[in-house]
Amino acid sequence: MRPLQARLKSIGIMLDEDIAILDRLQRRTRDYPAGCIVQREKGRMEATRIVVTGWAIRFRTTPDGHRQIVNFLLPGDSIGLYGALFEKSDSGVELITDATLAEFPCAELMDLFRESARLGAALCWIGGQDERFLEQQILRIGALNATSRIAHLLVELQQRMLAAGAAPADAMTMPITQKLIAEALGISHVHANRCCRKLEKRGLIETGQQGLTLLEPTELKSICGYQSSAGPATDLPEASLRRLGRSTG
């Protein structure tokens, strides 16, 4: 099952029918190296892209040139979910990993609305937990110290990676580096290096030149307090589900 079938197959409201309009959508795709900006700043949005594989970033650049990371996106998350209602993107979008992308035009996303009444509502639930992973990290910068920040996205992103059908032993190793951690969690590229060599010592994670993997996941959690903000039926109300349910689309 792709990854984005199975992030939705969690909800509960989704048919076989559903499963196959959501095939039909993605089965164009494309292969994009590390490196790929596949949405520049200020850009259109002329496709709705899906990940298939591979990690990218969301991010924003100051006048000064600084980036500041917003989101990692990984399999099953989108790119331009909302391009039919955006002209233009206020963020970009850089692969950190080679990439399989399903790509399509934003327009055909209205079309699935009107076809699927259930799958839209699945994919409105996608958008919903989006912002509920920038809500984690607003509350990371915020109210967390370094080393607890750091915690806390590795958990969110192995949470994360189980939601979308990775086995847990492939869920524990991510290509993120701690350039790419300082640039997410406001903090320097000396100071991620600090906290990970702390975490590393501790026996928590393991660090390489390609990325990290995190080793006793469930102690990263107790150091951070990580309560999960994906939570899949019960993000939707009781009575919602059985009319969806019910919905012919």
Given for the second form:
Number of protein chains: 2
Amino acid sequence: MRPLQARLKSIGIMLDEDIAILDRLQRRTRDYPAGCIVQREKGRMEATRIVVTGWAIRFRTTPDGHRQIVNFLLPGDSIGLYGALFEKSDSGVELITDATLAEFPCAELMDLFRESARLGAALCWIGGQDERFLEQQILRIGALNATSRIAHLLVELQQRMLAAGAAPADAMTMPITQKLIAEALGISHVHANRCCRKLEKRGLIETGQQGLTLLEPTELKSICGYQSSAGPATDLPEASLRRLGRSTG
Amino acid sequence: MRPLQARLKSIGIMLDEDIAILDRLQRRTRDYPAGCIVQREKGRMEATRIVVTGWAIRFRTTPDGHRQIVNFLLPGDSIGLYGALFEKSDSGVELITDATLAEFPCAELMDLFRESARLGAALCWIGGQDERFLEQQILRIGALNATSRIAHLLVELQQRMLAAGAAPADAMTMPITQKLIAEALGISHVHANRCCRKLEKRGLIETGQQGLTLLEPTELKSICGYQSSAGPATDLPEASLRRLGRSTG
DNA sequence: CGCTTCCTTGATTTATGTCAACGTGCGTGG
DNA sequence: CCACGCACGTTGACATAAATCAAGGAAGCG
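Okay, that was the form predicted alone. Show me the form predicted in complex with the DNA next.
First the chain shown before, then all remaining chains and molecules of the complex.
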């Protein structure tokens, strides 16, 4: 199953017909190589895209050339979900691995809203989750020290991989470099390296050529005081579910 | 005119009937004193609220007691816009001035989506803007030094006041303390004070008992490399406007 | 009047940035 | 095949931004 469907299925309101609609929406996919800029900063948003496989980053650049990663995009995440509502994007999107993206015109998304109120709500829910990820990022950068920031980020990414349907074993290894960690967390890559080495020496993570591996997620959580956000299964209020079920017709 | 209407009117798709609907949605208001916690962290979201007058903060707290402000809420901003989609809120909301809030059940918002596709899109647009504010906040905290962070925050808040319909003169003074600035930008209040004093001595801002005043917004922008996001007037693509106009019926 | 909150400033410590150098793997092109 | 450049990781020495500790002043408020 595609990761978007996996995420939405976990909130418990998806019917088979909804899954079919989502399959249709993502029928056109395209492969891109790592390093590809899928969305330019201040550029037009032409299409809505959904990450099917691979990882990407959403970033912004300051006038002095400093690049800040605002969020990582994993399978199941959207690029330009509100594309129909905004002429331009403030942030850019770059692929950090080879990736497969599902692409469709922004307008098709609005048709989907008409077709199924449940799905419309589900996609708003995705958007709301994005906002939570940004809040988590602010918490990390604003309130934690460098080592805790790294632990916090790694734990969040793992949770998100699991939510997108990755097998628990696969969700331990992620295709990120120390440089990316540094750019995401507002620290220098030298300092990021030192903190990573510290975590590695404590046996909490492992770095290899294909990425970074979490060895002790539980301990990582404890050193950064990670608070998991409200679980998806219990998150959608029952009253809303019934409402949406009715209005679909 | 209420600030929410002012913000939406500036994007150019509001008809008189839409304004009337928004007026009706905000017919029930309630006054709260400064310091009031309107939404508890990890608490249930009972209602959707819109700030009519006054300022608030959205915050999160780490296990070690550090409070991080993730966003400021100004007149026209929403609290719990996606209330129907999430059982609990991850962040808390506290009023930093006396405030008037419009309150209505989350479900009423979904009725509104059915009533006017234009308004539904407009409210998604508000949600999308919130996301941009969070991205700005990440950029500030992650990529700028303390003084620039302060300048950047102040400029953004002023822009947002203007967008909500404040008179240009009023948009110069904001009801925030140095402690709040520190909590928002991830710096100590002592350091925030030193940076503020530096800006004050350069004649860029002024601090008085009723708040902080921007004297030289232009220069503040230049010292932090502030990039204004795409303007609202040109932001909603024409194609979407026409689409929405039709589907309203 | 005492309490609280906010602002202010100085002295000192600490976390993190910067600069510099070097190793490794890896793809590219000769 | 080798030589080369390039991106990434690693480590040390040093510089600096910012945190912490400490103390006090001013304004609001019961």
